[in-house]
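Below you'll find only one chain, the form predicted on its own, shown as structure tokens.
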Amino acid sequence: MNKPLQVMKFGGTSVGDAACIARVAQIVRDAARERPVVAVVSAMSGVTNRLIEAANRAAAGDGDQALAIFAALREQHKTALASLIRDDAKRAQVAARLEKIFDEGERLCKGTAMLKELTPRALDAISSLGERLSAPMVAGAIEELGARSESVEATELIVTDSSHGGADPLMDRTRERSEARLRPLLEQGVIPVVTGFIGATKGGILTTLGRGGSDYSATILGAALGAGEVIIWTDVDGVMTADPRLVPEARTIPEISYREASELAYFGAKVLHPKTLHAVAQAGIPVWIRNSFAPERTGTKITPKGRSNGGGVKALTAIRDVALITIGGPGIVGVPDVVGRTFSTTAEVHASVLLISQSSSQNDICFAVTASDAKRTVDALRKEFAHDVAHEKVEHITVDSNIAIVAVVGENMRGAPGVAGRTFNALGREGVNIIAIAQGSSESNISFVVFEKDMKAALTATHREFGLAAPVEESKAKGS
């Protein structure tokens, strides 16, 4: 057992029931035969969803209903739990924690009903449930397969910032507490199996990292206990040139790069959370997409480098639910510091920009956000410039939510010429109409605004004009 340490992030869908649990345990047994593990899993597939919905309810003051969702949720649990752990005296115990765990769901909503106020703190205690409830029966479930396991809340690991819904790991304390936590486990042949998504600041209060943010949370342990590498198990076979519910010709990619993983995870791709390669980058640990219900197939390995495909272009991606945002008129270029006051006026609301584009004479600004930061930011801006237009130096700032972004990602793009010209041109074929242009200084991104009808025609026209579809023999593989 002298490999390197592996990292094994299980996502919702991957323990999204009992069967799949157990299916999970197995992987985890099998590699903990020949390496040291530690499992990180998620919340059974929708109970975080869940959650939320009762966190809400109990903060609009129907407690009753938060309860039914409780309840619900105990049944669905103890469900799974009685199929996975047949010994009796082990499943009890098991129980018991997950008892203890709904009993203290409940409180807080309880809590949140008599207060009708849902702070950010007890929305991070009341969502982060799932997890808790995840870990202690896939840590059963390895052990009802005959090896020795361990469920540990990342409470006792990962130490963050008090950003609550999005906390960043202080890395230095994080690896003290993770090294101190797990490593006589693992020397001891024991597999943990940490809740992911999760994580305390300084004084132990909890936090959470974001939605998707148990991928960050493998990361941030495979960092701290410097693994060799850390798998990233879901649902798909990978990462992909396009999504194929919209692209069906679309592949698995065997190896890119964390640029370009960061930069389609960026654009929408929903196989990696953001902020997940972070923690790795500057050990240059590797991380794997694999699919846990096809664990015989390699998947996707990310590396600092990645490996050329022989062309610029590697992958697509686009993001529905955006808006863009356009402030124009001929009088703004005498409007000071136009630019300056437009995203400074954005930041103050809190809204992300997902991609900017300026026209050369600068009488147009436009500028992408997601849908949901869309009102609160055109208010702002509304009544941010609210004497230019009364001067008629703005003579408008609107928004069109018919819109989506797609992102043409490669590393090697800057090395390949005419990337622009050949996705254009694709789309001028197939009769798309491009609103917006932005391209990254890195030359690895190109993103272009269409509007939202059109979006399966862009990146079907593109994924065909730079050869980006599976060979006949991979395709015949896969559908056989």
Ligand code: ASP
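Source: prediction; values computed, not measured. Residue numbers count along the first chain shown, from 1. Note that the rigid core is defined as the largest set of C-alphas that superpose within 1.5 Å between two forms. Compared with the form predicted in complex with the ligand:
Taking the rigid core as fixed, one finds a CA shift for Asp373 of 2 Å or more between these two forms. Once you line up the core between these two forms, the Cα of Pro248 ends up 2 Å or more from where it was. Here Thr346 counts as shifted, since its C-alpha moves by at least 2 Å between these two forms after the core is aligned.
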Second form
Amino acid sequence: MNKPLQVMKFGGTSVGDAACIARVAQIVRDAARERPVVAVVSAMSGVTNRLIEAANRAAAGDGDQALAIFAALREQHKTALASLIRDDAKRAQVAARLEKIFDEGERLCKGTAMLKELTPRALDAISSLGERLSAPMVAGAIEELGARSESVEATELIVTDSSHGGADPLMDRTRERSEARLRPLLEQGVIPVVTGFIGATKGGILTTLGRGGSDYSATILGAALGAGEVIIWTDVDGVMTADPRLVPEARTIPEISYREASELAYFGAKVLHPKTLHAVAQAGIPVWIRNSFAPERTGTKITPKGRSNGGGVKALTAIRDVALITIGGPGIVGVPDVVGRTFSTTAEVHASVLLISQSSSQNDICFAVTASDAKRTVDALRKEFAHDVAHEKVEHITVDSNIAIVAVVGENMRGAPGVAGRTFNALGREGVNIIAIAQGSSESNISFVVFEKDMKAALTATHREFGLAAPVEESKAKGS
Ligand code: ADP
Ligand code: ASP
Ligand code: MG
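The form predicted in complex with the ligand, contrasted with the form predicted on its own above:
Everything in the complex follows now, all chains and molecules, and the chain you saw is the first one.
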């Protein structure tokens, strides 16, 4: 079998219950007949949220509630396992492995409840349990189909820095470990099923790569093993022109560039973790997004260069969990270095700034940060500018959380004049008020801030303006 390796990642909904896991096993087994395959799996859908909830309950001192969550998760996994694996001995073996992981989780929660403290390290240990539970089940389901499979915890493979909750890989070590652990399995015809989302520091402390991080796990392993391609199997047909939950007429984009896909991910398109393409950028490995519920569809191919659609705008995205911070007042023109001090402050508090805009009158600087960074950032800014506020050079530092950022993304927008104008006309027609606007330095993104209540209307109007819905769909809709 000298075809190049494929790394396949399956998200939470794709392993959401026994029927889904059986479908995943089929996809993996079929692919592995043709070429070596490494599978990467997420926790069953909703499980990571429940685990984090259990951790928080425990930290609040409510150990019983945390244990009740564990009892429910135990049931959920047991039920799935019962219908997945028929062979009694094999099922008992997987069940024993799950039981050990549940015991570990309960111990972690009891400890947290006792201390009433949840360290980032403990939170990672608890939130990682979902992947550690799903991987042995998926491996078992693959074996049920007659293939050989083994589950592997990514703590053995992905070596990361120690940024708990958002760790990054140390690629040289990760490459060595992945080769040493996975290559022999592949050579023996065994399909490794690796836990997504997690890694470990050099010292062996478990870390997580951030919410939605299993996509990143897949590309990290793809790069580490020199894979021919990475396939991210999810619950939609690929990268679409907009989130189909918000814009039902969105359609699948057949091919898109790394940069476009990264812009979409960065501005909230949940279909890809924002760091997914970092890992494969150097090697240029293509990444596919496909639907595990409709494997006959080809999905989206993400390549270094993508494919031009001529018109510039490829897709839209929106991000809701953001806050707009404004520093303003007629005096700020005269205050030296306001911009510099503002962004040194955001850097000091490690706030992630998503968009920056300075109003034309130069009386205001506003920028958007993720909602979880907002309070910390505003507090730090008020401190930094306390003296200027006291002397009325800075009039106000305000924060607005009822906003959303909508981004228009496309690699060739630089050569397509009028994108901004058309966007604003379309929004004007819908009566959507634009609070701020910014064009990314890459010119593959124009983003604007609207009130959250207007977000859906803004997406729909822009989607229509740039003709992003499939023509077929459009004519069908008109004909009906
Ligand atoms: P998984 O559990 O497989 O990782 P996610 O829920 O993380 O799946 O991501 C898939 C979801 O991303 C889709 O169900 C869809 O609602 C959402 N999404 C947001 N923007 C887009 C987009 N542009 N294209 C496709 N899906 C999108
Ligand atoms: N299970 C993790 C999460 O829910 C990672 C992932 O699904 O990618 O964030
Ligand atoms: Mg995801």
